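Given next, in structure tokens, is a single chain: the form predicted on its own.
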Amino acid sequence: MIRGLLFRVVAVLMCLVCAPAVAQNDFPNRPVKLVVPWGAGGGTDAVARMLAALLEKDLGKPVNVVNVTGGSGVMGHQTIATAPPDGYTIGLITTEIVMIHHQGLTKFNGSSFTPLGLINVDPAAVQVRADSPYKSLNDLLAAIKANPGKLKASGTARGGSWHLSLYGLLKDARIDPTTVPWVPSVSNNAALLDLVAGGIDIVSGSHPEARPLIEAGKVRSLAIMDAQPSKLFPAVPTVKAASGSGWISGVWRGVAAPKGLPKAIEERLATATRKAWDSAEFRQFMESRGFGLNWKGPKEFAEFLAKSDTEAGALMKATGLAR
């Protein structure tokens, strides 16, 4: 009897030991949630959404996109690493969280995730009114200099990437940031709007999103913050070609799952991601909308998430932007 106590016992216990395993192994068995901080019909959202398509045929699950807004990022971005660790929860983080925490808007890092792949990486660039009588960027740096508190600029909310990249562009050219007021603005494309109705002076975003302005003629890129010029509009300089300057500077997105994620599902959804980042698929979707390719596997993508708090975090204080 004793001995058909113990048997049983042991059984029990060799099958809670192996039922995680089992789990990893038989992953996915259900339906998989892709949680975008951003609302719908904008650029993560739509990146979200193909990928989610790429990875559901992979995975041979749904993928369900699934938006959750608000707090300048911090709601979809916590959803995601306060989720359970099994893989049926991951999303695409983006730039903003290597920045709202040093503003106290929340205690979640990139070191809250767990790191499945960059994807994605848009440089910023500096747009003014086509009839702006800055026709260079040295031109608008020097009325900068010449008239500080007159000249101002938006494309984000304050503290935002876009905001960032702009007052570290001024920082590296040693001009004070704070000589340009910031205006807030509910999205990029906003700011845009009003730079042509003549309520700003400058917009800091990505040629994406200037895209059609550019094209109709209203809105005029004087450089992009990147090693190399811009795909969409290759005539327009870089920061360095253009003033000097050494600055780049961006927005970027990236797959993560909360923290804590097993290892066996973590290699199975990163070679998921990697293998619809390659598909030919995703190249033609990121090209025709003017979205750069940029890959970092598991750890390279810990390493940039890492890098990418210290410089937001040192900028941030500099500029007096950080609490």
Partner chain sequence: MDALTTAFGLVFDPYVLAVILGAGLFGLFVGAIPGLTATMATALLVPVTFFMPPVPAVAAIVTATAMAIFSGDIPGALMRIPGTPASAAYADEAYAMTRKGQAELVLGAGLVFSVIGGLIGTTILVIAAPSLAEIALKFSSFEYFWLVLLGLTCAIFISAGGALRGFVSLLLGLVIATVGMENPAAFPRFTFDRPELTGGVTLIPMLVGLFAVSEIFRFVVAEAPPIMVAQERFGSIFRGQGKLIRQYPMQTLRGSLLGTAVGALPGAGADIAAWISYAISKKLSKTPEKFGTGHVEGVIESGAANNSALSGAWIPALVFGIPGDSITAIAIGVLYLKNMNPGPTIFLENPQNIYAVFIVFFLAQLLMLPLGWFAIKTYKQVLKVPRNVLMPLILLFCMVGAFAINNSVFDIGVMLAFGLLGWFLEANRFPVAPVILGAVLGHMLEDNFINSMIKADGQWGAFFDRPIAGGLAAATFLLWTAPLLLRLWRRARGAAA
The other form holds:
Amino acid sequence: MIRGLLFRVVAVLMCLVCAPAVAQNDFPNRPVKLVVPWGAGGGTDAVARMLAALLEKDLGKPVNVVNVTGGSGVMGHQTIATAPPDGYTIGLITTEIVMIHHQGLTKFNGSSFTPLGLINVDPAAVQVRADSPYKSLNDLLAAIKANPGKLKASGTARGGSWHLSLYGLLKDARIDPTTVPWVPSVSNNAALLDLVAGGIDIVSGSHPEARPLIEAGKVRSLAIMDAQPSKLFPAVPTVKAASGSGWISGVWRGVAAPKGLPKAIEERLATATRKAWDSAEFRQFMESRGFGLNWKGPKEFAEFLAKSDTEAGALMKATGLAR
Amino acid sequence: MVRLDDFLSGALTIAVGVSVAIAARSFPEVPGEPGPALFPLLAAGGLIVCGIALILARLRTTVTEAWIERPEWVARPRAVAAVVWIIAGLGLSSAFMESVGFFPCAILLVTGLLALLRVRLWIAAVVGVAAAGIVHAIFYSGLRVALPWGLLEPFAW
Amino acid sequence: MDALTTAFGLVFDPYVLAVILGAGLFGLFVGAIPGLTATMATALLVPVTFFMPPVPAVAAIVTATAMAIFSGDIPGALMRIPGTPASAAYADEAYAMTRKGQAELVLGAGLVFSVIGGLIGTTILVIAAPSLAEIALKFSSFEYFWLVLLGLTCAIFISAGGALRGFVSLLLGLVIATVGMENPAAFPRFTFDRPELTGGVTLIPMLVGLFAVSEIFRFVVAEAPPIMVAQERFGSIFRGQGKLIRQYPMQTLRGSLLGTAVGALPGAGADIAAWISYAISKKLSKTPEKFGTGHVEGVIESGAANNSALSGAWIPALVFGIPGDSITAIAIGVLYLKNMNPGPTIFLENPQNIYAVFIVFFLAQLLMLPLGWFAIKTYKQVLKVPRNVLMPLILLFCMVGAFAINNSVFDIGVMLAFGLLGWFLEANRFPVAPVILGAVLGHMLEDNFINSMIKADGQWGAFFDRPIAGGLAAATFLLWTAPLLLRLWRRARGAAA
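Beyond the form predicted on its own, can we have the form predicted together with its partner chain?
First the chain shown before, then all remaining chains and molecules of the complex.
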């Protein structure tokens, strides 16, 4: 009787010890967590939920979206980076991961993850009020030069990605970025509203975010910080075409796992991500929202992370946003 | 819970205000903006003023009660045990639920508190297990809340 | 007219009706669990709506959120645990009524006036959406600053333990709001080097702690545990509601109109609408002294307000794609996905779809009557469970609810801390409701003040220059000085007589 019980206890303990080894062979044998560093209801959350639904089909186990918010994405990215590297915790990492460590908010950066695939890039664009006198990017830049400190800009929190995009553009145009005071906002939507209400003059943000107000004739987009015009508003010129500056900037989203993921699981998840990205459902979803569809596999994604990290760091130091 | 004389609650309010103000004074300044210290300082100032007002109002009345009124339940071991159980249960869950898992935490919390509230132990245990199971089914399986498995990870579904 | 006929056809289709019914039950369920919000209900619905045609997809969201906001009232009234932040304003009042043995009256009022508020809000949405949305777009940080200040002033009026004690609670809430780095300077304040605190103190664990956990503490130390609900027998929840409608028509209308207006402002939502309405109700009541002792008047007005705010939030969402709250933020995504792009053209292109959405709005409100009745009937079974068994179970739900909002065990600790704080505050006659309001509005007050100062280059005049801002400022000052002016006027009249 006692021996029988003992045997069972030992058996259970053996299972506990051997579980990770077994798990690699038939991954996944239980639900996978997809951590999102941003709140339920936002654009990143929507992308994650769509992706989760598609990954679930391929992996054959539930893929649960877990929103871990707080501290400009610090909490969520930290949660992904510190999870056990067993493939059961993956996450959607976003532009902020190459920025927040320069601000001294976290010790994690792009190299703290196993990149699985970059799925989307949304270039930044410059928006003004539809009834404003600025018809082109050059008009706007000239006005900024003529009246330093008068025009106010917004689009995200202080030190957020849109903030960096605009300051990079100004720096590239040889304008002191600090002559355009940054008005922090809780979301790009809030900034756009303030723009329409006449509170501020410039909003830096993506086309999908500004789309309803552009379509409603309340907001004008002057230029997009990308190599080619956006699909959503092909008439809006690139920064290069509008002012000659080659500045390119935007936000991106990618799937990543904690560092140290076993090779077999990494390949399984990267393939599944690619498959989801390729699916008609995902494409239709992204296009209907106006989100850019870009793909980089694990290797290119890792290179991309390293490159954006250096760029962001240099820009943040130059504009006084790094700590 | 302890009941304080208004003289002491006023002093406590002032103390909270002062500590917030001291902490806020170390916040950096931001050029061209009021800075992150402004609002905590305003709130702290408000607390200090309110604390003084509480004390002044108290001074206008005559003392009849004890300064610190000890609650009567501290004399009843069962009540004290229940309070300690809730604090310890929630506190330990907050610290260890990730590694131990939802089930042990939930079952212990509920069963123990039931027993302390004079429910027979075997009923308490049954209710504890059943409640943990139902809550887990609703939140984890139904609403997809990622309740941690902890030790039971290999048996996760 | 043709489009309208098509729209009716689109809605009254067995599949769509089944979706509405299912979403309604789901919303009721989620809203009634403390810690789960209407926003969460919507987010959970999103993956399901991917695979639906446009009308049922939007119908599911509309129905689920309306039900969730209403059902948040049920645990608030029966156990003093507001199911959603929008119910927190009057949870105390409703619970006081339950203790007086008027559970069915307050729950029935919550239901009936939620429906009326929702219907009025929807009517306004249908008739006046484009013009109201234009007004909402005139609100910049200056206007929001005054609006928030107005809301905070209201909190002082509704505090139960006297203005001074209410003010202390409010200031505590404001201090709590400063925690974290989500402030204009993005500087981490009072985080004690805990990364969990960089995002600030999460509202839901705070709410559950202050109201529910403190109640559990009080229960376990009580000598002869107080009877949580004075009555075991439940009458019909609809009895007496007709009388209430005749008795409080102004309150109902005022709450609904204010709710719609506040809801339509993208920076405010159902919770703020409920607080302001409750305060106005008390301020303008013939019997303000009854407030806080279990008086239905405030519940009627703010219950109508929070449901009409839901409809109001759709005004800027449909007309300009600007979310009025976190729920419509999700809904806008679904609209795009279904090629019903928000914007002025939504009323021109495919009008049958938007008409169908409006019909769903009305249908959802009406469906709330039978479903709400069913939910209350089911929920009251909870009261038959002996209190010493019920309380530990509530504690378990609180713990999971606090965890669920952010998937963080840290929030369980936050809930415990606020449970102890709430217990201490109430034992010392400091009201807990203003703490929540301070924490909710503190961010908005600071953000809008600092942003306004940056925009105005530090010039104070800018706070009064814009017409709406000036009007709101005048209203705020009037509210502050009203008691004084009233006294002066009475004295002057007394002298004349």
